[in-house]
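Only one chain is given next, in structure tokens, and it is the form predicted on its own.
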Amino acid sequence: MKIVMIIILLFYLLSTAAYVAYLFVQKNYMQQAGRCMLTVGFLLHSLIIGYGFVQSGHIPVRNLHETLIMAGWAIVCVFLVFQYKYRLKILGIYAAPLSALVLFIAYQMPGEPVPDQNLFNNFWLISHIVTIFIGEASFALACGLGVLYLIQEHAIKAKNHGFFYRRLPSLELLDTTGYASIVVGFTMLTVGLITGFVYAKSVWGRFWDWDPKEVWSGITWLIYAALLHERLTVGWRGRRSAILSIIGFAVLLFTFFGVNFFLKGHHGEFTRW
């Protein structure tokens, strides 16, 4: 298992490699090899999360090594749906280094053995997983674009039509990618806050117990709701959408790992971490 997540890496950092030089230099094959690497890279990780799955008999996902390994499998996922959706290519020099990062943070990780639970067999408590991974990964897509937005803003507003003016896709595209983005990401978070009420109530008997856990997820989704109330509603476009987009990913990221290592609540208890 640990060699072929070197080989998943090494597979990340080539995109990641291939992502750069096309930043700089601009040539079309160099986009389509970072691809490339980024989709037999997503194969293999496919594979493993596959082989978790077969040898224990549960979603794997029971300590952060195998969380982690999860998380870095949706962001390529969900980045490769995007990017053959809306063909924006310089998104995998935020997307390709990313993934490589989170496979790296798995990998130094020990992969804890834990006992067998039936409840990894639940059909609730696995829509609420994958679901949540999906929309997380989507957030954080979300979040690049919004950088990116930003970024190409500013050289707009400075007029320095130089480097990353010529480089980075039109403040358009760049906001409605990321609309889509949020789009999915509440979506599925949505569907995954509904599932995860369904399993706590037929585990716990109650559909809400105020789990540190549960309080973050329901302020993330708050932010995202109030981010697209206000866009349909108000028009909030751009550069507001931007920042609020990193600004819900920030306290996403605060929700998936500052809440299990600061705070204590059911999901600790059931995933070790």
Given for the second form:
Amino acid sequence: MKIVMIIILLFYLLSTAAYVAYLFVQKNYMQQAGRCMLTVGFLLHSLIIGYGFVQSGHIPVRNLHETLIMAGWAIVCVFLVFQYKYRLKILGIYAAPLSALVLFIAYQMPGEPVPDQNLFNNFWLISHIVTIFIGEASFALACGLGVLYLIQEHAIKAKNHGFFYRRLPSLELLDTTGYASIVVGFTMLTVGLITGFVYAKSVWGRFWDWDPKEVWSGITWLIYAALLHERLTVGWRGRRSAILSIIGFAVLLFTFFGVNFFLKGHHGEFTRW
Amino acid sequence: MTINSVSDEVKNRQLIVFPCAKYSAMLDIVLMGLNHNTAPVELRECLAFSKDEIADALEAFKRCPAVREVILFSTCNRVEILMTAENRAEAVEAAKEFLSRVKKVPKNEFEKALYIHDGDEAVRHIFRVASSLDSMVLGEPQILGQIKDAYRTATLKKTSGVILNRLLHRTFFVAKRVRSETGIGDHAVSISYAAIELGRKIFGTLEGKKTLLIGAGEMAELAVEHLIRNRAGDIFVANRTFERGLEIANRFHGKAIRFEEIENGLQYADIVISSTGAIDYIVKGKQVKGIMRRRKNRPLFFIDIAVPRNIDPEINRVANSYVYDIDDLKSVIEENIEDRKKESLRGERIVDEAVIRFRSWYESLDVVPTIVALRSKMEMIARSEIKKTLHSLNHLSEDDYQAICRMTNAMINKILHDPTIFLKSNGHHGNASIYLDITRKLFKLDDEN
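Show the same protein again, this time as the form predicted in complex with the partner chain rather than the form predicted on its own.
Next comes the full complex, and the chain you just saw is listed first.
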């Protein structure tokens, strides 16, 4: 398992290198190479997750090690889909190193699964996990797009047409892609929360428990809901949308890690090491 | 009948063979010209050639014995005559005479503005010119097309031969390489085009984007033309005098609006180009804040070409609205020009490499005329022998005659194959001239011409 992880990590790092080279030299084949490496890494990544699933009979998110592997997988998955749809080549400079970093941290974590957990392996749980991870990866992407937007906007407003101005795509493309990833993320998060409620009801008999994880997930959901609402009604786009997607992702990271580290709750064991 | 067709065929062959045989001695490549650096515009316009004049000029050069091949091209920034000649000085003198005679300008008036290059330098010069490394606006793309036109005229007039054909094809290749491998043509170097590029960075595509033109002026109208070429959407024109606005709007198939309607127009437009003579701001910061709300924050791009400025620079601070005034655009252009200069160094490297390549081809050329002469001698012998033989063989059909011709050609090819390979190979350690000399003596090639 470890060796496969190193190979995947290697592919992600190679992909990162290719994207960095692309950022500087701007040759298209570099970007293509980066995407190929990422795709190969992704396939292997999918394989080890599938292997983990078959071996244990549980979707492998039972400790921080497995959770992070899953998170890295979701990021690459969402990036590849968006890259295919929007041809936003430069985003690889964010997605490739991010997935490499997540995988590297996962690699550092001990891999023994926590033995005794009251998990009922039903449809609701699996849907809950998959949708939540895809949703979170989309938000991660939206955050990256927000950063790129702010860089590009600053270049145009400050009339400073340097390195990034030339290499980054138009504001419009960054904005629409960011918007699309928030829409996807929000949809997935909503579905993830609902399936989570249904699972909670079926296992613990309650939909909502005022568990910190639940509360913070609710807050995250509200932030993105507000962002989408304002965009549709008064047109919160561009800069404001970019800043909010960065803030939203920060809150999301807190929900993902912080709640488990600083507060107690029934998701605690999944991020234990 | 048969014999007549033989001699016809032979004549055709002769036509193909003999122009090549013209190059029995090594020719010089000579370039004579003047450009924006060496000649003031008053002189350049006196010496410029129109397309028809070029064709006539080439006709005239054909009759000039000192010049073997010639291509002439003329743009608003340069007049260049590219020639091959046996005697460089004679050719240059002939070209000068010609210019003076046709353009009715005394020689001493333009002689000082002329530059004369030969050999590698001439090759380098034409490469640099076509790659736009020698242009007034570095990297401008028109020059290559102009040279291509000139070359087409020369091929139609048949004044371009083996050497210039090869040289021009290399030139086009080099120019393309410089353009695609360096950033010499990247990024706008004109105000109006710089504005369009900025628009693309904001909107992605300009397709369907609506434009509001406030006032009119050459630069503003140029920008609108660029926008139309990029398939921008509706164009609104606001002018102090409505009639004038209507006039401009008609030209761009747009719609004229009254000056008081500008605020309303800002709600629909995506790009605002202003160049009026107003002393005060026409669009103010406060106004735009309200408008942005009504536009649901869709981006709004102001291009302010007017001096004094028409657009309140404070607007640039409003979210999703961008203001570029003439100085901003100028500094963008200056940066771009600097970039092109840097890129041109890489272009020069590509040119240097190509000059060396061309020289090695050119040096191998003296082998070619020898081979050509050898072949034409063989063909002449074959031709006369066929003629003699066929006199007494009247019963042969046309097919039989063709077969004999084919056989003779095949024999010539087989016989010449090894000597040709030998002469062309570079295995003589720089002593190619000895073997060429022997070949010429053995077959008595030099007396033929």
